[in-house]
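Only one chain is included here, represented as structure tokens and corresponding to the form predicted in complex with this ligand.
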Amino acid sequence: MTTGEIDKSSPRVIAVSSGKGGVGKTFFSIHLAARAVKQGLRVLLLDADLGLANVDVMLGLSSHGSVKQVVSGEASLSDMLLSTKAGFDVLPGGSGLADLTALNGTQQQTLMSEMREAAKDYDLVIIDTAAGISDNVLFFVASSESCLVVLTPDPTSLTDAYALIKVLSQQRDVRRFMVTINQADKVDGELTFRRLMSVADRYLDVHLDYVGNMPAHKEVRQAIQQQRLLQSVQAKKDLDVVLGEILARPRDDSRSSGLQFFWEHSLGQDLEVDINSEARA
């Protein structure tokens, strides 16, 4: 396959983390998503900042379930999902439900089920968590094919996304990590890059990848308001160009296989069952 070409054998799975809150995760992850559907793709956004979440919210959605639903084994994955004008399919992450915050270890299987499953139907899953170094966030990363991290040139956010990928490698085995300097022009992203990378290289055994910056867009706080995406021209290309550089990094063979990867990663070695047919019977 040559770079820029799509490969579409099996879903691109994607979590967008950071260390520091209010970064914007949830920013990129919805309008990624967007960008993606126009290039073609067939996009599921998975809301799992869950019990706070707020993609629905940021996009205007009414939902009639959420995760909640589909852990308790209430109701399907499919079920649950809304479609958004954009074109792609969202799994809204529930608001105000505390029992979600810490997924145990038979809601984390039933999700990680309903995911594989649904995941056939796309070509790309984003999956937006919450921020900082939660058990959910780790086994949501952990259980990924890839990791984006979001930070912002403010030095706390520069501290605390050293952090997360600190726990993530030393915890989970996470090695490669794709990173976006949110709210900085060109010359401030290369520069937050920088400083993360070599501090990166001196005390950990990762690999960084630069994807690009995203400028602060004065349309953001408007759009928020009125639950819609950003439209300006600029905005679209400034997105176009992060998404074009996520897309074009080679799977990590070491790791992905899309949800097949989420699935066995995530249950095969710690469980002696055999899921599949635990989650048949």
Ligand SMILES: Nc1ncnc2c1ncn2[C@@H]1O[C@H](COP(=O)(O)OP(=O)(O)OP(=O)(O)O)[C@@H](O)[C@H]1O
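Form predicted alone, following the form predicted in complex with this ligand:
Just this one chain is shown here; partners and other molecules are left out.
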């Protein structure tokens, strides 16, 4: 494999992020995993909203542990995995665990080692990050091959999405983003994306790839409340258009050398920050 080529034997890694909470990020992560399984892919969904995780809750799963046991060395990742009826596996992030909201370098290294080993059994790894621009979010996105940013037409969501993209591009050298607008019809979705792109083009060196909009459907809220995947025919049809676009995108050759490169590169950046911080202390 030459420099700049993706190792096709390694799983694709997509981080799903948002500038603010409540915009449907976890909903997209779960349904993206289910859609990928239908395409014949082996999928692992990592709930990386550490400390405030809810993937297992949204799917009605009973967790017997979380990523906390993995980063502490008490258990392996394979011990914590949960299987879903949709056919993908989930690594729960744990809820109410404040000590997980900012992983240190050692914890990151432990988790990444476990993830590299487990990822050999999958074609696609989806990382559902926390909302915002915390260190954990920056780490997991920079550790991924692709990033999907979810937002709504709400001005605060638009502003926070821009802030997320700005910080990732300037601090973690992430330059390419897929973007989807949730709770918006076609016109509002395209308008919101153009607003985001106009500001990004003016001030940032990034490429934004619009993968479509998801209209508001009351059935989405019902599915979340009932802890199940979306069943409504029209809502599923609208969502599948976006999910299909995401999965159809080619792998990003600019993020070279596959999964191990992404994670070790990001880990190296975090360790460098830690060292520099200690030197200034």
